[in-house]
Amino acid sequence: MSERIFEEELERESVFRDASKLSPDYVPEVLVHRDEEFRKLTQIFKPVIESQASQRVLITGSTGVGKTVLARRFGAVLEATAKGRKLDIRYLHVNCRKDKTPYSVLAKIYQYLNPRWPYHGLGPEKLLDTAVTYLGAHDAYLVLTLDELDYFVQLNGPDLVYSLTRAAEETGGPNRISIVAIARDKSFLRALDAATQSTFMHNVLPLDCYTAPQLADILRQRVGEAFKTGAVEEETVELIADIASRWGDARLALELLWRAGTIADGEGKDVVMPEHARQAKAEVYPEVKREVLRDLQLHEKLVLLAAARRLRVSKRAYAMTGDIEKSYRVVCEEYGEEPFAHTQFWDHLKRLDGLGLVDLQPSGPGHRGHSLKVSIQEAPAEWIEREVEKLLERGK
């Protein structure tokens, strides 16, 4: 039985071509909307290539703004450029939330430079000294990224950063270790000594949150890499971008896209629809509470039911307010209620927007008057429809 199920799943058609392209660990060849930041990193590290002078930079920003992928892509390009110039410059990316002790960070550096070295039984100072000696003996240089360094410093204090920035002082040679620090903000620098603070403060590269159009561009790039041609509707991309733009979080956007694809696969669909995106959002952050629906006024429930039905039936990500109002009048007739006038309908719709049950956006060119686009982002339209119908039946 189990073998048959497994075989059936292997044979089932999928919307994905390569789902790994949506993984947080995947580094695309082109970083969408991070060209300027990449250029600044190149300017900062130009002396490493030209004169082998060590550099330090701090990349800051909230979750999902591309700090890690920017550093990893830069590291790959830096290594390739150095190789083309016959320079031995190596890039190592360390996640300080995983390697959370000074010993584990230094052991990773030590093993990266020469995997054959035994490191057990060596103390942190010996690990660093041996790594520095190796770099000097091989005329090599290391660009080290310390990801989530703020977490590490809070946990362990500033000693490791101090040691790395002064690693060459005892040998008297050039400092062969450059550092890319990644943190949410620069406040953790206050824990460092004044000299180390100043070296990072001169090169702070803040990354802003992504906007909805920027997220849509990122998603389109990954759709092209991860999905079969035509497997994701454009409105699905736009809806996911709108959802994730509240936080400016590309990581969330990519997770929603992946989940929407797996939901479509589970249903045997060959296209990822907006409803799949809404289902994905409900799985990731289930924010619509039944008690919120229960506390709505009668006509607020009717307006919400109208919006949910319109979106479910149309299978679209958005509906125009004029179409929702027409559906509202049909719903009122179904439940034996006199529909409110246009102004009161608008008041109810805006309250639903304030509660996060619907999302109102400008309609854009091509639409007359004050019409807006309406979407439901927090839960599947079908689920909203079903829950509101239950409440209305109980109200009878």
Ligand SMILES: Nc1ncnc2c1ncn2[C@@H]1O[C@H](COP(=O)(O)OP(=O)(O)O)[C@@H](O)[C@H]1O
Given for the second form:
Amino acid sequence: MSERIFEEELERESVFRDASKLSPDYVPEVLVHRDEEFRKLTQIFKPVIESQASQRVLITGSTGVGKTVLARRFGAVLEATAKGRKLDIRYLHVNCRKDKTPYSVLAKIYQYLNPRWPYHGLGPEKLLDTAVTYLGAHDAYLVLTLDELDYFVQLNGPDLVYSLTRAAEETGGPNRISIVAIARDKSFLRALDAATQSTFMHNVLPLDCYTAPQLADILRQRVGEAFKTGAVEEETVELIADIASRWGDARLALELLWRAGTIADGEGKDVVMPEHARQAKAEVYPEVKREVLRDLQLHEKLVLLAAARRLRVSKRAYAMTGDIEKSYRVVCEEYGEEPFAHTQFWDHLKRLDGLGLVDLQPSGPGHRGHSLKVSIQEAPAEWIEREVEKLLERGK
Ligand SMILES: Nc1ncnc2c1ncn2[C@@H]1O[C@H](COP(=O)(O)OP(=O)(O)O)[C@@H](O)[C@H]1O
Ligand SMILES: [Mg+2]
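Having displayed the form predicted on its own, please output the structure of the form predicted in complex with the named molecule.
Zooming out: every chain and molecule, the one shown earlier first.
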């Protein structure tokens, strides 16, 4: 019995080819829409390659704009390039939210340089000294990323950054430690001394939030790696990109894509559809509050119901306003209500947009007149439909 279930599960088809390609830790070979930033980093680190100088840079930006992945990708390319030139440059990425004390960061560096060294019982200064001596003895250079450094400095103060930037001074040799700092913004620099502050201020690389088309490109690249051919509808990608573009957040976009795939698998479907994305969104950010639905006026509810039904039935990401107006008339008939004229219908739709229950967008070329595209992003259309129907029943 259980053997059969086991076999069945093993045999079961999945939309995924390799779901691990969607994990937040995966570093893709190619970063989409970050060429300029990658180039800027290269320019900043040119002296490290050419004259073995040390550098400092601060990468800033909100969650999911690709700070971590940019630093990691750059580190990998930098190491490889250096190797090609017979230079020993080593890239170490430390997440200061995980290694959240100065001691554990220093132990990380120490162990990275030589995994066989026992570090227990050594004080922080000794750890750093030994690391610096090691770099000198091997004619090696360290490029150290301190990811989420703002969080760390808030917790521990500026001492670690101070000692890392000054580590070479006593040896009298070149500074062999370059630092890539990553933070949400540059305000945490104020906690550092003026000299350290200014070295970072020199090289600040702000990453902007991604736009919807950029997120769609990032998703498309990952769809190719993570899903079987044809397993994700193009409109699913567009809808997810639209949803995540409110925050410009690629992490959210990839998480929604992964969840949508998991939901499709759960339903035994072989294609990930827009409705799966809406369900994924509801799991991640259940933002449609029942109170908001309850407080809608009667005809706002009817318009919303029309939109939800249209989207559920059509299985599309978007519906044209003209089609929703038709559905609205049908819905009115069903509930024995006289439909409002065109202009009021529009007012209702705009109010729903204002409340974030639907999303109105220009329909683009190919559509005449004032027609707009309508989508529902906050929750599954099916869920909204059910909730509104309940409210309408109760109101009768
Ligand atoms: N330009 C990009 N191209 C491909 N994937 C990206 C890009 N930017 C971000 N990602 C992906 O989005 C997710 C979030 O990026 P991450 O670097 O962790 O953001 P941050 O560190 O700014 O919060 C990761 O899975 C990352 O691989
Ligand atoms: Mg990060």
